[in-house]
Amino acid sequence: MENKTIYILAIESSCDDTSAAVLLNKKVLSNVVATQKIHQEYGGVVPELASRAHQQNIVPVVHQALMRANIDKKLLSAIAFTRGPGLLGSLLVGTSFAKSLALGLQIPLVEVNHMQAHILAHFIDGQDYRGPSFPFLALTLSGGHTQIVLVKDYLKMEILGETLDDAVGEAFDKSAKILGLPYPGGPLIDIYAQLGNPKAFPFPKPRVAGLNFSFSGLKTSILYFVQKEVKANPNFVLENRNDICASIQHTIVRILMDKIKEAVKQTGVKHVAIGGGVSANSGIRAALKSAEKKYGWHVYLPKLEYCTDNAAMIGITGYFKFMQNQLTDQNISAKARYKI
């Protein structure tokens, strides 16, 4: 199995973005991905807009897919699809077509864990290094998720903590609100931090249990902390807007490498990959990068276009699981809460 040809074609429809990639073996051939702008005007995603989106997006994004790569349907030996975690919505769109093409074309269907496939993203031939040495830790940041999960294998994986409420992704987004940017405004918070002090502003750090975490509490003190500020001076935000991102980024990046600090030392793994959205931080990523140096870790941080939502995860992900035999059939169906 190992020296056999295998194409994979993989679709992502688990939020506001339709993705669709192909794969030859590890080799991504192609990775296309359609962005719905609708929800800016809403300030977050608005799940029945974002499931209509998927319905257009979906036929023209898969045929781009297939022309880039330049191979037939007709070739590929199974198709790998996101089944959750997600919106409900999103997802049986995705799901929905990946089940009636493999049925169409009579070849196997591979359901996949978006977290999961977050993490696997740095086993895709062609990035910088090599895939990380098992086991591993990995940080997975989304909108909608932030963990810590031991990587023993490929496909086995036990996540270490959580998010008890918030995820770091939503953290961001809210905070950005708060302060009247545009959605979605965590990457505005990074663009702006990196123009201002990070101490300005001090922030409380929430006490979790264990390698949990919490972001609701620094959420709702950023709120109170602007709304007094803004009472005092209106142009607080304006006047003082570098500061405040640079201190709310300086805040949550203090969170996180805590509990990962916290999770080499208790399991002794030094081999530490980020993933999902917001692992394209740049607070985050120089963070891991100073640890790297300080501890003497191997840090692991994936290609830009790795970390936001993408089919070519799902793919790699769907080859590990298609070369274990790791299949599914037509009673499949999306699951909007799907633990690693």
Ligand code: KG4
Given for the second form:
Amino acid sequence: MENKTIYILAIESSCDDTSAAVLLNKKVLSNVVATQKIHQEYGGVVPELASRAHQQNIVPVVHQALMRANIDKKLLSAIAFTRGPGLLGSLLVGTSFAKSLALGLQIPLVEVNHMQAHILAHFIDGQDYRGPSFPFLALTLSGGHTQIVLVKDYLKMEILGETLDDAVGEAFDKSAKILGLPYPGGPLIDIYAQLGNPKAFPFPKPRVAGLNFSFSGLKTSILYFVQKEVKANPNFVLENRNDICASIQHTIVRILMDKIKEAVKQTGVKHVAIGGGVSANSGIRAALKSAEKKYGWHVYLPKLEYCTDNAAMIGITGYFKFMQNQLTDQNISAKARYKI
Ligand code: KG4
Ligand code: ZN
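Provide the structure of the form predicted in complex with this ligand, given the form predicted on its own shown above.
Now the full complex is given, and it begins with the chain already shown.
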């Protein structure tokens, strides 16, 4: 079965990136991502504008993906698409497009869970490792989700813990907004954090039982802290930007590391992988690498291009589902809330 030649066209449109990829089995032939800049003006993703931008982008993005892969669409074995979770209007664009194209080409359709795809991105060929061995723990860190998942097999996953309020990406983005940084602020906090002192401003860590997370209290304490300091010195943020960012990042990384350590303790599983946009963060990557040495874990960090939203991860998930004959029929609809 592994030796078969499977070409998958994958489509991702769950949030504010329109993406299409072509995979030959587990190898990525093309992975085109059109990031919607329009949301920067509003300080966050505006769902209605996202749907419209997907509508404009989807045809050229799919066309580009096929061109770069240098294959004719008649060669495609199946079309994989993100069914959810995500913004419904955005998901509908990719879902409708995928269904129509599969119908036109008379080929199978494979629906994909976006969070499962962030985890299976580790199995894309061409990373520096062969993919984690089962079972492993996956920490999914994105703008909409924060979960600890026990991955028993490619398509067998169990959520052990998740956020009770804001996602970790939101914690980064909302903190950045308080500091007056543009959306999405996560990558900017990361850049400034690398120039600052992580111990400059201690922020409290939330107390949450078990393997669940909470980030909304942190956001509030950052807001109150900044408001208080700015009252005394209007230039406080400007003068201390790097130290504030380093302190915020340090606190978030400590929250994540405490929970993943607890998950390792509870399960006895020492293989740890991360996925989702925030797994691009240099702080969490460094903390995991040092835990690997200190505790004898095996840590898997995906390539940066497969951390943030992309269709290649939808393609690899589609490939595994296709190989297990988990196909979808034309009655399928998008699902904004969709558990792994
Ligand atoms: O997975 P993703 O691309 O989209 C969702 O499915 O939500 O994640 C986007 C999130 C945003 O909150 C963005 O600020 C954050 O990932 N992000 C980062 C970094 N790169 C992206 N946060 C912190 N440090 C980074 N380097
Ligand atoms: Zn994502």
